[in-house]
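One chain comes next, on its own, written out as structure tokens in the form predicted on its own.
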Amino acid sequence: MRALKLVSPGTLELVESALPEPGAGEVRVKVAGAGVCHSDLHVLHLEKSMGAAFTLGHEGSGWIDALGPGVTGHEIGDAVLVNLVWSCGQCRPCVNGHDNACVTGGRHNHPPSPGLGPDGAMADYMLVPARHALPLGEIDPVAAGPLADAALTPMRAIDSVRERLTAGSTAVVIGVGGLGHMALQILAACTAARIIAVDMSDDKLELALRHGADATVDSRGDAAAEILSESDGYGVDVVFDFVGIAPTVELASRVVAPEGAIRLVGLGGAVLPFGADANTKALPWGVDVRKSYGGTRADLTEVIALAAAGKLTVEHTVYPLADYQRAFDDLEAGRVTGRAILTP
């Protein structure tokens, strides 16, 4: 079978590999589609090796092709979504419903994830722990892969502030990319908040209006002033930053209200000024700031339910697996609306 592997820092190769056989508790999935994420670009551009070559692709979906010993509850031919977070299911965080903080990841890392160590979905086939192959039902698996991250990650961020997103509240979504356009749909479907989308692309601002935004703000102008004018200068209840570069993080801090919340989701590398002092110019009193990894099984189950109900769709462009370089180049150049998906 073919597999797209990171063989060294900055180098991808589509190689021939042996067809893997599922072990105890595993299923083999015939891949239908694999989303290409900015995290894949981040991994590709790391200067240090992550160890032995591995197959990329943490947004995978397809059909179960083979069952390992002891697997129950799955049938060959079932359409499944591969969970992003391969938690153990037994540690205290997992038992308490925080499986995205499973102890297998340790304090400074994240739990195992396909395509970020274990072989992922940018291949003809992949092995998956059976408990992390979630049924898709009638959802088309070709376009479903990005639900595992592009939808799961904003769902976790939104679930962490759901009680704030009541009637009369305002939420700001910065960055209408792969995750941002999913966040807009989730906010529209699951909350009563007024939604303001921020981007610097006319196409993406138009996309935002199609996917639930009540208003849009062009970040090429004075975005902070425009957003504050929407709240009489007081600030907004929640800001979701799906970019994470210095201008977007600064924007989040400038428009959040006292006792508001900021969720830093994008991995742009910026730092949010935060001090144990009385300086409320940097950040108002009482602001709740969090960054989180992926989401929980409960979050992903909710994502699948929204997609099944037609309330969550992935804007995407399909590329053949063999054309992986064009997909990566298009994503890096900002030419992809929503998600790029590689299909074997």
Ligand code: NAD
Second form
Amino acid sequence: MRALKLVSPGTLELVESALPEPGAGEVRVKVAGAGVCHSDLHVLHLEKSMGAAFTLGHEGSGWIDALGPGVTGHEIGDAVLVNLVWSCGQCRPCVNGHDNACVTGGRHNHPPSPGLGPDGAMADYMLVPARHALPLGEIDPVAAGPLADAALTPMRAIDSVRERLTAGSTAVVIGVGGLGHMALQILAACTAARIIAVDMSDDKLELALRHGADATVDSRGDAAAEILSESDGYGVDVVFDFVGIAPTVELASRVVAPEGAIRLVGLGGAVLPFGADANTKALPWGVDVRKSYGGTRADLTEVIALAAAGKLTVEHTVYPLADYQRAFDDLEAGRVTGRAILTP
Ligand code: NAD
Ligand code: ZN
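Could you switch over to the form predicted in complex with the ligand, since the one displayed so far is the form predicted on its own?
What follows is the whole complex; the chain from before opens it.
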């Protein structure tokens, strides 16, 4: 079978490898599609090696193809979504329902995730711990992969502030890419907030209006002034930053209201200044800031339910696996609307 491997920093290769046999407690999934995430670009551009070569693809979906010893509850041919977070289910965060912070990966690392260490979905087949293959039911597996991250991760960020997003509140979504366009749909389906979407391209702003934004703001202009004028100068209740670079983090801190919340999701590497004094202009009083990795299993269950109800769709372009370079190049150049999906 074919697998797209990160063989060394900056180098991808589509290699032939043996069909993997599922071990005890594992299933083999015949991949239907694998989303290409901006995190794949971050991983590709890391200067430091991530160790032995591994197959990329943390947004996978497909059909159960083989069962390892002892596996029950799955049937060959069932459509499944591969969970992003291969949590242990046993540690304290896991049993408290914070499985996206499972301690298995260590204090500063994330829990094991396919395509970010263990072999992922940019391949013809992949192995998955049986309990991390979730039934998709009638949802088309070809376009479902991004539900496992592009939808799961915003779902966690939104769930963490859902009580704030009442009628009359305002939420700002910065970056209407793979994650952002899912965040807009989740906000529209699950909250009463007025939604302002921010991006720097006309295509993305149109995408935002198609998926639940009430208003759009072009970050090539004075986005902070525009957003503040929409909220009487006081600021907005919640800002979701799906980019995480210096200008977007600064925008978040300039438009958040006192006692508001900022959710940092994008991994653009910026730092949000947090002053331990009364005068700092960086943040108003009382702002609640959080960054989170992926989402919990409960969040993923909600994501699948929303998709099954037709309230969450992945706007996507399909690229054959062999054409991976074009997909990566298009994502890097901002030419992908929604998600690029690689199909074997
Ligand atoms: P994407 O490339 O699909 O979308 C990024 C969007 O941001 C694009 O629409 C782009 O036009 C827009 N953008 C870029 N600069 C901007 C600016 N200055 N102002 C406004 N908009 C701007 O990326 P994605 O796949 O949606 O991923 C988004 C980020 O989230 C990445 O950094 C990714 O690594 C990160 N991520 C984090 C987690 C997590 O668990 N925390 C999970 C998945 C992805
Ligand atoms: Zn991702």
